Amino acid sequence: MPQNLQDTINALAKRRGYYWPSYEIYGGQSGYITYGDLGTKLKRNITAQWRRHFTARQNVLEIDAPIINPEIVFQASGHIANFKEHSTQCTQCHRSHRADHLIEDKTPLENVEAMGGDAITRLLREHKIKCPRCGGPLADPTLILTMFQTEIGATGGLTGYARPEAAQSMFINFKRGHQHARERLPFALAQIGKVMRNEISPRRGLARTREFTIMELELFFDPQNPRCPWLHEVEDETVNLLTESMQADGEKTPIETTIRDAVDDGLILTEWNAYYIGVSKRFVTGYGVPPEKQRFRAHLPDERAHYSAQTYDHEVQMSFGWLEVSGHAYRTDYDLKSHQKGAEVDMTVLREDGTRFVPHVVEPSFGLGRQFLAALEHAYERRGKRNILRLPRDLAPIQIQVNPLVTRDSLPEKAREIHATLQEAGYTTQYDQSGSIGRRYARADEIGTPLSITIDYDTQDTQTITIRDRDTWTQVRTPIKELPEKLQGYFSGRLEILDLGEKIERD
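Let me have that sequence as a structure, single chain, the form predicted alone.
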């Protein structure tokens, strides 16, 4: 029996084909998830929305670079020296665990990673934390490199690593991107693709896996001309900020401020980072997370990555606590200078006044699996004995379910005809004639299908069909000939269910 909301969603996801643990027939392997048909479609729709918010109107250049990188790339970037986590091993069963996570699970403390190695060791001892698997004593934690290492070439000889982020691809291809941007600043490179992190102890399913898709963007600008021309579009957007100084003072309640005020007050160091924070709020709100369930938490100095001058995590309140869904880092010129030195290649750009400089960078970075998880949890509703996924119309993996009322008297043939017409019109549809109409509606609700169309005996006489709304269970009667125009209005957000036809009053 499911014991909490995440258990319920995991069970629903497996049952309906959103996702399930990988390698099930061999007993599974922690840190790996396989997405089913519905999950693959939902991922694709989230990706499309991310592109709409972050790349389409801004004319961002997109690239697709290799996952495996030679060791020299990560030596230059600082990952070999810094991409490490504190691991502790059980002295009895010899399982390894991420030390800061064990402390967070056993105490009210948050962001333990930022406290540093000495504090982590002390907290393990003070709270007498044991191995969660067998209860055995734990060894003092050590720093472990959490990148996958491999050999490049069938006979070896060259060490490589699977990329733990997509960012380095944008930095090492900066000169090409600058050329294709007609040598103008600001410009941005974006990449959506797989990354790998050899997590010490993956947990919470989609929240922390060893292989996942990242959606990342690097915006290059002149630090002498740091203005963002699009800031006015989001400057009135309100955000909940938890700053470095607030956390240092023990404050846990964010302040509500506008993007404009956050910049003017120095809470966000660059206009570009502020712009992307505002866009991020709109993106996450768009897939169903209420604004009051969102906050932007600044990294403390000991928590920030080696390349960052300031980082805000965009966090979403979940049933198990706050979940980071994106990171917004001001990386200064650290990365380009590092690769300029490592590759001995000039990364400078010429100003109109003849001076040369290395561009600065801001980075919004999104883990697709975490967007997916947040969208599912915030869409979930239990109504009576039914599960409903109230996914936004532009995210739902199946837009329309088509049902014949019964499987006789030519109703299936008419239903399949309408189903085919909708598919040709570009809608993602599903045909269902199995079981009672009530059970079919329940299945559509559980997978998050916004509309169900039913062909019944009146269809033959009046050339009308029934449209049922997932969220309200309202049903309307609509002429078939008006269906294309009505559906276009509904899925564009211009029309609601009662605009689609004449309401059917239930007894």
Second form
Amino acid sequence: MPQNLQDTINALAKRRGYYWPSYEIYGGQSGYITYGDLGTKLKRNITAQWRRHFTARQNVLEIDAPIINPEIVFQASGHIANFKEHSTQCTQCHRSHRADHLIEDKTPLENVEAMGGDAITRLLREHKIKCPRCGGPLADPTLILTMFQTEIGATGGLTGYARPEAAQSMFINFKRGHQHARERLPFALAQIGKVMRNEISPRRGLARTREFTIMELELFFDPQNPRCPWLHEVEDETVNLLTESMQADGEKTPIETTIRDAVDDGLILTEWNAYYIGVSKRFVTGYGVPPEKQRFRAHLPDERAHYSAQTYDHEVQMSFGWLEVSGHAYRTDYDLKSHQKGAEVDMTVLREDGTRFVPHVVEPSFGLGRQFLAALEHAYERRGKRNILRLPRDLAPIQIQVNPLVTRDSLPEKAREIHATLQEAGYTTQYDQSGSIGRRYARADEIGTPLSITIDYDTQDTQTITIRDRDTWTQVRTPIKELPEKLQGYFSGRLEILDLGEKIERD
RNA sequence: GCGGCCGUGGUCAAGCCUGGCAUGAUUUUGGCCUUCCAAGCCAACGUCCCGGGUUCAAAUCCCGGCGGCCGCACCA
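The form predicted in complex with the RNA is what I need now, so please give it after the form predicted alone.
All chains and molecules follow, beginning with the one already shown.
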């Protein structure tokens, strides 16, 4: 067996069809993952949950914009300038360093990055800068551009880039969105879509891929009226915060605070960011990560993005360390102003007092693959020889498995009949008659199917079936005619396994 | 991109050092059996990451590539 949890889950994912490395038959290509049937269904359920938490409001509008953007969009946004790195490597100890930072350390120069590649190479040579670690000679820096570049139009001509985040689509469509939101603030634009980042060295499977789905929301508000009218909904939610100043003091243990207190104490700069941090905690808890394994860590000034005034990463404790599952950035009016300048289009909106202003933005941003990974890892349980995925019932790819107890005496026929009924009712189901009943329950457990329905010899006589619960292995007996109502109750979260029928005791 | 370790059926592993019929467990599928938790029996499907070299002979040795993990850097 594999030694660590990640290997175990990767093996399970491959075996059962959650996900696997892409381009396998051609030897593989790092940074790409393909989702299988179960994975696709799980993703769909996670996005459904995300929508429920983040977009189910009248003034949150969802859009679906193109992935390839003309260069001008990213010139205006600042990405072209900020997405280049000049990296240099020590020829002796092979460590990599950022060339511009080395120059800034050794000279009075500032913002060296903006001077361009030739200047950086020249400065590195002129000042005879050595490896800060071992003092060895450094190679000439190489330019790293982590956006995918392409040409728009089959005959070329116009440079285009794949978007590395969905946010710019929301900013460049701000005016349309504002119009559709009937020109009222606050409102938000949200988007679930693919983005691409040409990572230098992607690793750890799903946690970092070159192409992934992002779930992002931009909330626009008036900085003179920064109140979040929905804050009360999450104000009592407790979160673990690791603030900027705590990290500056070397503090590693977060403080537990309510959203309300975090706002009142000034730990979170805007009510809107605080609101979404609260919702984020609920969302992540909802898909199975216990609160004590979550924290919100503030970005230090030097790791913050070029647009951000304050960013909190929502991190989840995984077997391999902390994993960032979402980012909560206060982007101020940086982006709208950038596009106002770039496109020469007025991005201001009207206040009641007749003045105009550019709205401020708060952005919660989620990588779908990372929610997926966090949900899987926290659902995983080893019980004896068995793997169990204790996925929440509203996340499980297959909701119900239907089995005949044995494959004779017309039990399979009856089981298929019930299976068909459930499918017609809209449930995601699986029919299984292969192997012993225990083996089939084990299969259901391993892919995280919460309920198994078994047709046995009592079914014909009493018109009842048994329902087995994945987590407790408890079984209850239920009349077939009550199934629709009971299952509806269970999957809406109203009923638990013992509410579904009469408990069966077995020796 | 650099360095270290690694790559064997669907999955996990032994074999590699010391070249000689690819091995085991498990999974999957079908059958038998079977009145509830991976039972048993029978059968089947399916493998040495890719390319080149050395050799009578390469999973094994050598070279290159690709991929994975870890460290450096990157992760907006």
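Here the rigid core means the biggest group of C-alpha atoms that line up within 1.5 Å when the two forms are laid on top of each other. The structure presented is a predicted model; accordingly, all values stated were derived computationally and were not measured. Numbering follows the first chain given and starts at 1.
Rigid-body rotation angle between these two forms, smaller part relative to larger (whole degrees): Expressed in whole degrees, the smaller part rotates by 82 degrees between these two forms.
Between these two forms, how far the Cα of E85 shifts once the core is aligned, in Å: A shift of 5.4 Å at the C-alpha.
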